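So this first bit is one chain, no partners, the form predicted alone, shown in structure tokens.
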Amino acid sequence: MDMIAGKIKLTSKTVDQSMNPLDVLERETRLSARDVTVHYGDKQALFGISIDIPDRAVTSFIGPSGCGKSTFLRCINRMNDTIEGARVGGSIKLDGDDVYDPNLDVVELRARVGMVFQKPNPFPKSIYENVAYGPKIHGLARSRTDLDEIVVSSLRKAGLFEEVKDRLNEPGTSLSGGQQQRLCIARAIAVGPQVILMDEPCSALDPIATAIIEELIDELRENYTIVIVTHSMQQAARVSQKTAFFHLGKLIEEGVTEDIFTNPEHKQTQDYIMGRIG
């Protein structure tokens, strides 16, 4: 992708060509949000966010810093519950289940909706134990053999197994930054989630590690619903099939990624893509 006069130039390799844009719109909805609001004390951070997120596709949230992208992402698996004074209104449903149902087990929800953070955060444990931790907590393995299979399978899906197969007892923190991020992805996969949330997963990585993570995201979307927050419009164009543009706590526009970048409906979206706001 090239930047010409501040505008993104979409090349044939920029937007994924393996999925017909109409296919994204026709896919089953995995997550559905309606009129979501967030307040931190007296300050309102999100205003009436409504969006459907399709299954087995990558949806990118783009927009300036502080526009509400990460705040909305954290609503999906109730991470805002951990922030004092945070109040969430509206409705978010995962396969028809109300995420904010008071009877819902939040621990179970966070197994269904995994999260990968901006900075790789492996546990101070071995590579093996990092991946095995979730399956142990959730009782997903009946035996050590079952656990071994989950660990190996998760590391393979994260594209990491061949690099660490002889080092499984070494600390996860001994890996490079890109490898640590893939370890965190393997850890999220290990509990069998339906959705993977990624909050700026490449911002702390070098270009080579970023390219590896982006290729991994493209592979993972075949089996998972992925939602990624990114400040990089180039990354959104490369990895996502659907894009949502946030500004000042509001969802300005959402749709097929190629349409958002080549023919946005709203002037604010166009101004952001052109670099006039940000």
Contents of the next structure:
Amino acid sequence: MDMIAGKIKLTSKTVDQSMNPLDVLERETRLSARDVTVHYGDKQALFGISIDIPDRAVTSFIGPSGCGKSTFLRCINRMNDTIEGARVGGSIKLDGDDVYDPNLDVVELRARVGMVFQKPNPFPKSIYENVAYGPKIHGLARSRTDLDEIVVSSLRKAGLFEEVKDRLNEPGTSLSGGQQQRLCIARAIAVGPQVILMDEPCSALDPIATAIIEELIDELRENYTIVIVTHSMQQAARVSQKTAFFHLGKLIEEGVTEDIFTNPEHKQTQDYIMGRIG
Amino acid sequence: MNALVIAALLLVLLTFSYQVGWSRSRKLAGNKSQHLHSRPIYHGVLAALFAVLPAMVIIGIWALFSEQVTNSFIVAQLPPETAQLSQMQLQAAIARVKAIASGYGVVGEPSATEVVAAQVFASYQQISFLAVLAAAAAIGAGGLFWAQRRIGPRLRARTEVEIFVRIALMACSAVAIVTTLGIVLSLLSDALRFFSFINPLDFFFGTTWNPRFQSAGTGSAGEYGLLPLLWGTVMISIIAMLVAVPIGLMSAIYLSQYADERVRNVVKPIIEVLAGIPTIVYGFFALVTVGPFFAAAGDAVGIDINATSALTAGVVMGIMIIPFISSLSDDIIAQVPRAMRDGSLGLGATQSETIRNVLLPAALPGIVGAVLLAVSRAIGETMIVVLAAGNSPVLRFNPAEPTSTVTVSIVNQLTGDADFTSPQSLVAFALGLTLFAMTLLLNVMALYIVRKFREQYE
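Moving on from the form predicted alone, please list the structure of the form predicted together with the partner chain.
Full assembly next; the chain just shown is listed first.
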């Protein structure tokens, strides 16, 4: 019930078209993490991460490879549960609900927190079935027409509908890499999430496909809380309003994107941005 | 003893020629003005090959033909009337001489001619052995001499050794192919002989199996309808698959998706132990335990189930095939990219929804391939069916009644006195050929499907 109420509130809000970068400070906090630690077996991957993630804005995690940014991202929708030997400590709250509360249903959490992966991973099914997959599982459509509507509107929101409207029955794997990634975004949107996590969504794509996805992310932030992990500092600067810099499993610095890139507080952040580490 | 001597001498030749090739090329390499094409080790190997291979060829030829030469030599030593004896008596006479020569002694008092022949034969044996050794050594030395003369900075020893290696590897794989071909050809020729007795139409479409056991050539040859056996095989295979596929597949899913590593490390080897049990053990397990259990269970609910029946054999065979299905499916499910699974879980699908909607459809072609491979095993399985199916080659459609299969009939036709001229035993080859064609077809289909599946994610 709570979840549906949240969704209605979310979509009924008027959307501001041009967001002042500094407005991000005044946004409500959708996700808040406190002292999050992760161990893989004996190895500690994250050391006490605390961060607030604002609603309806793009937050980017940057940092060199192996710094823990993807690990932290996967804590938010508990995808680390699927990795054997992973242990998570601390707390992550989504709208006040503890994500790691034993009473919380992981299935419901993942319906609220969608995820887009590094490599486009459409299912070996038709384009239509790919998008309809989530709504079918969660019983979001009462009839075939309902389902059609969800599929079409999700594809529209992902900016893919015009390109695929005549071939919805062709396999999702027949699309180009950039189209596949937008199909995966449409698939995530179809479930009606509040938060979308993106794990280096453009790392397997060419510059043109990347530009299209970035534009899409910019549009999506009007309705969704977006967290994106990226290797590209230009991408973080282009699409995000808030940026967090990770290094060796620690959160070094976080803040308004403009500040981080123009006036970093820590030397490590500065070195990374200048290309001296990573 | 002789074999040991030959092996030792060949080894000496090998080491010696290798040493010669190696040290000679080393000497050349030591001379700084010359740059060797190949490293000394290749020159050594090449020299050894040139010396040992011709020597081995000589010994091989001797091994092939010495028997004939020896026999005709012995016959020549015996009185001339011996040559007129029948083949069997001649063999016996030769064997007597050999036995006397080797000092083992023979039944009865050896005749004077035999003793003389044995003495001559013994010395002949020694001389011929030494002669062959000398010939081999001479050829080997010749080869070595030629090889070491060839050694020079420009000799491409590495390339030549590589060619030898390729030929040797090719010969090894040719052995498998030639053997298969030989088996098929011998099956085919004997099956054709069978079809000269029995019309192929009567064989392939006949519904009665009754190969009366009579001595060959007394007229009535019996009836050889394949269909009852084929139906028995198919029915038992279907029952086996009905048992093995669901259980095997489910356990594969459990092990690959649900079980944590500790459980997997214990359970997987235990399941695979099932595959290591000899089929004869399954056979008497079926006969002694499963069959009577089914009969009693049938009694309890008022169904007439025979203890030895298609059902018993099929169920036990299914148990035997479980590890086959489960380990193959396990590999195939593990091949489905992790990204597929994560994508589905990330959308909020439960584990079983993910398996049902994403993993299994993606793995399906591979699983079908695995099942077809398992079917061809079931079709070829013999021991379980011999013991548990009741050996009753009658066309019946009730799985609770005894039946028989193609393999069991082959066993029946070939055990005991088989003279390989009557249709009674020749039919085994026709049956074998049918079985071979069936399993070949299934295997080709399975491999095709599995290969198609592999291309999907690469």
